[in-house]
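A lone chain, given as structure tokens: the form predicted on its own.
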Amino acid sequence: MAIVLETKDLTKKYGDVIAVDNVSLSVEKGGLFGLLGPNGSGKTTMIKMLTGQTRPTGGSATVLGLDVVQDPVGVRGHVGIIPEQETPPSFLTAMEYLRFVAAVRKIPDIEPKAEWWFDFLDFADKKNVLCKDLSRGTRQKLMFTQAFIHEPALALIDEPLINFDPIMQDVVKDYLAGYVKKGRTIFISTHILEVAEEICSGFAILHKGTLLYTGPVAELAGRNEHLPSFFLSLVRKDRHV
């Protein structure tokens, strides 16, 4: 199976603080991979490095065969991204923002594509509303739309279900499952373990910037283990090392 994302000894330091410490992992095409960890474990820093938003201090990473340091713009041009706290420009309407995304990504015929997403995520009544006036949930719908409207081979999502109500969470989970069945790949970071166990095919556990484990979710099921309890046992053990 082809590798679409790979890191080797990837490291990020902020002064004396090591946010990510020599992390090596690989993600195969056609899966939904979850990077799991408590708050402050380095997940968001990993996403930022993998999308060329933050330069690594050491090590290397490739995304869709592109080096994240040598070609960060190329990486962002090929993937879909939903950052943890990114919001659309406040001075544009939702529709104007998607037109802007289409211009940047050179997406043809944006109008029917946008209309499909407005209907699918149930916010067509907000398409002409300024982004600054949208609720958190609606802004999240818009950010989800901009990440997938060009149907990228790989999407990197920081906390994919944040700000969604239970009904919309179910809609999004079904969409993500169908997306990987088409041979595309999704990389998510989350601390919601139950969701990760439900939708992920593979996962890695990050704690204090250190990779504790990586493997398929099915492997845990084969041992009659559940992801939340396995995660907690590793993280609690690591806290006392």
Contents of the next structure:
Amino acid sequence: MAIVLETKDLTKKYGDVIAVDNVSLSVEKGGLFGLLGPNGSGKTTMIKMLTGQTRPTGGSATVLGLDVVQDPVGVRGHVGIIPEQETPPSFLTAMEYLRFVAAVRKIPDIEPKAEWWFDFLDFADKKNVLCKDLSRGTRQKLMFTQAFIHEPALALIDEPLINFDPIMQDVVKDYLAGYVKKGRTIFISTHILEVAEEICSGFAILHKGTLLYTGPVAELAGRNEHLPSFFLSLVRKDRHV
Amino acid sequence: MFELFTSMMKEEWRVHSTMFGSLSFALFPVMIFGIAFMGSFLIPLMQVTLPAGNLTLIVHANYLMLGIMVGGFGLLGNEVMNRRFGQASLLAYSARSLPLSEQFIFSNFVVKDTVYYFFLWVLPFGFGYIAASPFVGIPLARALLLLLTLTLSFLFGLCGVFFLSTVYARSRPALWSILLILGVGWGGLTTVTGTNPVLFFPPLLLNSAFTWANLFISCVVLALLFGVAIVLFNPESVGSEKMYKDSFTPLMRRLSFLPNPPFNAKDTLDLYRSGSLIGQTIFSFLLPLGVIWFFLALLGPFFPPHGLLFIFAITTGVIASTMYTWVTMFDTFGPYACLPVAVSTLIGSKITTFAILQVLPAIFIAAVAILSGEVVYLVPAVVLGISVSFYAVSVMAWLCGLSPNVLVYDVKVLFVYLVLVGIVLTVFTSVAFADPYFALSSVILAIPTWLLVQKAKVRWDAADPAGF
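Can you give me the structure for the form predicted together with its partner chain, which would complement the form predicted on its own we have just seen?
Full assembly next; the chain just shown is listed first.
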């Protein structure tokens, strides 16, 4: 299997604080990879480094063969990204924002694609509403749309389900599962372990910026273990250390 | 409920000190103190050509303008109460979950900002002057009076614009009516007294002849303006939905001759739909310049022939350069971080939108040249004003990237900005005073402007994008 994402000793320090410490991992094409960890474990910093939003202070990372430090714009051009906190620009409507994204990403024929997404995620009635007036869930739908509308080979999503209601969570989980079946890759960060166990093929556990474990979810099933209990035992052990 | 105010004070300190270090933020008023202290030693030299009363006039005009520039809380209110700035959710927003009225929260926010501006700008300047007064032979009482009247001057600008901007946010026709009444009153006063109404500005009256009655009246007027503005304040309620047809695509097509049409179309819609284009033009451009015009008009006799027009063109250029903050205030790099966009692209596109906005100062300077009967110098005045504006914005972009509103309070940034812009202003004021047509030579500023913009792009591409 081809490697679509690889880090070697990736490190990020903010002054004296080490957010990510010498993390080396690789993600194969065509899977749904989950980066798991408690709050403040460095997941968001990892995604920010992998998408060129922040520079590593050590190590290296390549995404789809592109170096994230040398070519951050190139990386963002080839992948889809849903940042954890960011919201679409305030004074554009949802439809205008997608047109803006299409213009920047040079996506042709945006109208039918946008309409499909409005229907699929059930927010067609909000397409002419200013983004600042959208609810948190609808903003998340819009951010989800912008990340997938160009059908990227790799999508990096920070907490993919956090603002969705249970029905929409189901829709999104199905979509993600179908997306990887087409040979594309998804890299998510989450601390919702049940979701990770349900949808991920591979995973890595990050705690206090350090990589504790990486491997396929199927391996756990083979050992008759569940991801949540495995995760908790590993993190608790690390806390004691 | 003093806790809310003190918490907001702490928050403001931490917001700035987190961004560029406690020391850099704490040194800001020290630098203003230093400038005032050292500047005071120039007073005896300046008094050879400019009487003391006129110097007082200039300083009061500056503080009135500072108050005007920062007083647009009515425009800012919705952002404070309903949304986020950068990645930080301000206390004013989260305080809504407490049993407190919006008016109360917002008045605390405004008072907190006023106190900060006072400690950052007004007090250090006054203290600088007071500290220098024994060395330059100015009685201490006179220096203390100046501190008082400068404070009042700043507050008149701040409360006046706070009131007007709140009226604007509530009802635009009401604002036009008030401005019309003020204009008629101003014109009437000029006609009846035959004097520039600026001379009736309460802080100036107090400075020339202090009376407790005048001080009391000034305080009452300020309290009234502030109180009415707070009562009128009415933020958009959460949950309201504004809908628009697609204006982005046609606008982008119309701007297709520019290097980055989607970004320029977005900036234009941001400005228009937020009400900032008209609001900022009135409160951050026309109003301060109108005030400056009346103050500068009193100094006409001390300038060389035609000097007033060029001083005004340069002042307009400096104020016009702050239009860069109009286009950078809507978003951080964050919303673009999921797109294949470099910080340099954004800086370039913001400067392009800024360039479009320069039509306003160009028209304004041309109108002043025509109205003041100096149409013959229209071209050099416009060229000088616009060149200064572009040069100042290139310095701002180099020093602050996409965050000029925030990084200006970094003492190192402000110092370098003042030096780089100050030198250019001094040189081209002298050049224009020597011969009005020499002002055309300011086009040469296009070279450092271009170089600084290129340096800004390289510098901010190499830095981690700021979350503010």
